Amino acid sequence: MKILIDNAEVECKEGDLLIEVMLKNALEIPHFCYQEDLGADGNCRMCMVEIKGQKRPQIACNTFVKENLEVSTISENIKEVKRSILELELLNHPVDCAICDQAGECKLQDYYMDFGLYDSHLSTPKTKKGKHIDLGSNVMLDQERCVLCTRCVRFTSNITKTNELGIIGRGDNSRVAVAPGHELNNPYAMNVVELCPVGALTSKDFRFKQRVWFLDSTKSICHGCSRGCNIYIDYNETKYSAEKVHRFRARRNNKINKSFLCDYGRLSYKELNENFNADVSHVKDLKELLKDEKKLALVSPSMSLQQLQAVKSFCKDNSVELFSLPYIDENFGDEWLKTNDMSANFNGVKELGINYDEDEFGVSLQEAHVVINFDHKYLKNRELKSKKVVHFTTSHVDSDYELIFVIADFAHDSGTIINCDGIRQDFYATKYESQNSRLVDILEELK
């Protein structure tokens, strides 16, 4: 059915949310305590909207489209409302954007620039609450810029059931808090950081290290386990140094990871940034070392299918014997996002045919004269006395080999990969370019 948002037809159902339907069809509503993931809970009253008919102003977070409704968020009455709403908030808000993380992706102060734009009438103090509260697990806490906007403290009751987090005090005095002596220790409780709409909850991680209006983003997946969150790679690169990656966002997937991450996977951007050199100065040539017959390759199980389809080929017109093993890790799993295979492609692996058995790797192994790393976890500081070596790398490497390649990592080469559940996704390159290269062009020069 269609109804009328704004003088405006909207295509719907009946029952749907009306502010899930706004949202879907891009139409600005406000809101704070509305998150997809979280539903509604109908306490920051940011969302109001005119109804034909209805004496009151309602909230879009309650509200269910039928037939025949006429909405208006454009009216001088419903535009008053929310500027009302917002000065309650602020009441007792510090002005600090300047030195706040939120700044530049905080909803108070786009909503303010677009309904506020009015000057404080408070003629008493305002109320002060705790500063930069450690909460653990990366998590900083600043009460006073809290909007009890209460997504923090749905995440850790109804998605983790963890239940850290509550709200405390009455009044003015309401307040975000963990019970004494207690601390927010969860693997997922970095979310909190992302769901907060305002500057309350930052990251340690993150904190006072970059402006992100300074920041590039790139669309990625994910390469810290086989279900392949999607994300948001933020980096950027200046004057004086070369790219750095900043934080990884989780990125909306609702069939992977719905609009969460894990904080392993959160922090796993640390990778990226590990600068090395490889000592090369007793290299040998590649294609002299492919003349011996008994040569084996092992092929990381996180690589594209793009790089294994190289790699394969590569193998096959060198005669080389090629494997992959998969990365597992049995404690680190769970029945949410995290799984025990920690590689992020391994179904890939399968789909090209490559051998994963590990007794057939172990006897090869044994026999082979040359061994050929590719970026492997398995191989890249195992000591293989007897054998030449050659590691294709995109980290640091602790022995001297034959021959090293330094390669390019997942965030400057752009692939695609197979999740747990059969999945294809694409990646996609950030747009400095790597000092290293990438794999494939390394091994089309080899041809």
Contents of the next structure:
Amino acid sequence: MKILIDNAEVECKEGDLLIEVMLKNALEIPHFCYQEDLGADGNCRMCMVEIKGQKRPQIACNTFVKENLEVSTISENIKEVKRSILELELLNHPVDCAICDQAGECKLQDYYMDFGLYDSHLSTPKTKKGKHIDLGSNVMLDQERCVLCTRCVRFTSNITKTNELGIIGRGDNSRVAVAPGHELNNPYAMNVVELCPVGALTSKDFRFKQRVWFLDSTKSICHGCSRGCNIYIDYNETKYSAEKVHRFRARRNNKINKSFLCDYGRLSYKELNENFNADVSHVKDLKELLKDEKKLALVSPSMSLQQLQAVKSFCKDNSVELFSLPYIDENFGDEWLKTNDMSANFNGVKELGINYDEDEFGVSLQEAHVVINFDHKYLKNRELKSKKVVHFTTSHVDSDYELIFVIADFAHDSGTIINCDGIRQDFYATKYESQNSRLVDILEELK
Amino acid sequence: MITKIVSKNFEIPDSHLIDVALANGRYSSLKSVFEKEPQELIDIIKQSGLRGKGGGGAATGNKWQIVSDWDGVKYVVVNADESEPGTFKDRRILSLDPHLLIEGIIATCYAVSSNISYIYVRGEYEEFSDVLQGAIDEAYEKNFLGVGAKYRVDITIHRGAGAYICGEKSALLESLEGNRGHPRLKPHSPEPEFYFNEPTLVNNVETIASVPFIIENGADAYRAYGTEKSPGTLLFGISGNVNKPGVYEAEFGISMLEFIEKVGGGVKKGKKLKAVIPGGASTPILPYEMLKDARLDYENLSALGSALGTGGMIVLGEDASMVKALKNLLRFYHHESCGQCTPCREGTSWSDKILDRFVAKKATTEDLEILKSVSNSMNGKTICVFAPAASGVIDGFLKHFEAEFLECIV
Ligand SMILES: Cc1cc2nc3c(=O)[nH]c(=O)nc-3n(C[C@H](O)[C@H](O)[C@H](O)COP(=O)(O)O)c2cc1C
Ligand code: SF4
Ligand code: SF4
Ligand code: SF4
Ligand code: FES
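Rather than the form predicted on its own that you just supplied, could I have the structure of the form predicted together with the partner chain?
Everything in the complex follows now, all chains and molecules, and the chain you saw is the first one.
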């Protein structure tokens, strides 16, 4: 079925939501309250369109398409409607974009440039509300910047069902708030910052650190657990400092995480910034060690398939007994995204047939003279007396070692991982060159 | 001019007590109710032409049919939130003849196959709510309600917390479910209201209180009053600059000026009539010049560019300041907007603040332009009709009394 939007034919199905049809076709449709995962609430009235045969403008987020629908978003009339609603939206806004973290990714700014551009008409006093309110879980609220779209409220009521946030007051006195004595406190709380279309909710972790237009983004996958939530890594390198990752943002994947992340995964970007310096050992010394008879390797279940494959071939070529063990934390998982298996690619380990029997590993470890650790967390701070230990690592190592090779982390070494549901996903390296070598390159050199 | 159907027992002392009520005909319609099949009752209500008396005037029979046809556990919710300035009729029924309402609820529940009814009473109506609860308790004792009744109906009173918007039926149900009283998005095709996802009928107190007479006397007896399209009677309220403010029942279609003169006792101190807000605060004001042939029915007032609303007339005499009158109304809208829709939340507040500048006689021509444009932004672009009503109120004042506003411009 086809409908007409601004005189152009658009393909869709009877009963589709008009706003979804428009977004899918990359057509301009301003919206605050509608969000793909939260649905429509109909409160912001930003998505108004003109529909042929209807005397009043309609909201696209509550219009279902049917045969012969003719929609206009550009008639003078509808432009005026949008302009006037935007003017009302901004009426009591503090217009403090210069110090707002959302600047650059704020819908109000975008829409103002598209439909607003009027001179302020305000001759009456603005309504004053609260600023710098600490809601908990790293989330700060500025009630004056809020457009009351209720996305954050609906997130806590419909998605996490924790109900910490609500609207209090009536009319222009309406405000987002937490109940007295309570705080925003759930393992997914920081999603509200990303959901907020304006600068009303900001993350304490990111506030005031960077202007968003100075950031580069790379498509990646969270390595925090086996769910494999899709993310963007936002990072940059300035004249004065080395490359730094500033945040993870959710990247939509309707089969996995929709547009959400858990707070643990979201904040796990910090591990990528732990600068770890060690005097990197020489490959030839490793060759020397490989002459020993009893050799064992443990590979991290969060390594990519490419890395695992390289490790597997290396072990085969050099008669090293190879194991991998999953990172299990019985207290981490929940009914939604988080899984008890905190390894990013344990399904990859299984696919490549790498031994993950814990008991067999224990026995072999006792007998081994040389232990090669491929970035597995369990061995990084474990004393392995009377053994020669080699670490290939992306992070700080506590225990004594014979040799150490610092390798590029997942932000600098693209690859593929398989999530808990068997979905294969690629992630990519940021555009800056890593100071550390890629694991596969080092292993190549050993051949 | 006065016709007593719903208000028949209002003047009988202690008519809220069940013995007095029974002695004066209350619950007598139940015999005819239970003799009939539910669908027959719905058909009688349809034939009577009964229209909702909460302001909208929707055909009651059709609403009942939709609920009756819908699958699920059915609820009957009585809207007693009455919070609109100028409207104070339902409280008369609650306090003077609560058994009439209970009788009506039993008939309605039977007609739409419901066993559970809630009465949502305006928060400030504590006193009336207590009288009503007393009557409900008596009705349980006499087995008109509860397990011992011929047809089981349970009634629970729910008192609101003082928000006008909770009178809007979907906001009322949100509130009844324990949520904030925010109106819901309107459906795309005819369907009942929903209480916890179950089909629900929401009717005004007076609508339900009109049911016993119709069932007992037949649709034609009701149609004997009023006009073809607005049959029956209404409890008209009259307030403002009149000598005898109050609630008086009359047929639809009578002359407004005659009603004001004869029933309301005319404008105070013999002053001239300047304007009338015909049906509660949310109906557009009409100047005296337009009222010569005005009749109190839905069709006539809508043809004049206003509405019958709840029939609560607010009368303004020649001394009334239209600027102050509008300020008074806009303060109400500012205070009562639920705040979810942008045009209403910001528009009601802005227009109220602009009116301050007119009242202070410090307005500018631009203020007047803004007032008009804000009003336009509120019309037809929101979830419920609260904002369009506010818009209509502003437009009405500016259309008929713009000169008074221009005088306040520096
Ligand atoms: C802002 C607003 C306030 C309302 N307040 C009331 C009220 O206090 N009482 C009432 O019966 N209806 C009120 N209504 C109308 C109700 O939404 C609903 O139409 C009515 O209760 C249906 O009953 P009826 O068909 O018997 O009139 C209000 C509507 C709006 C939009
Ligand atoms: S804080 Fe942000 S997400 Fe929440 S209601 Fe306000 S604008 Fe919407
Ligand atoms: S659920 Fe797992 S993969 Fe998703 S964000 Fe959290 S830690 Fe990362
Ligand atoms: S029009 Fe006003 S009162 Fe009605 S839902 Fe919108 S904000 Fe609330
Ligand atoms: S996006 Fe449609 S009303 Fe907000």
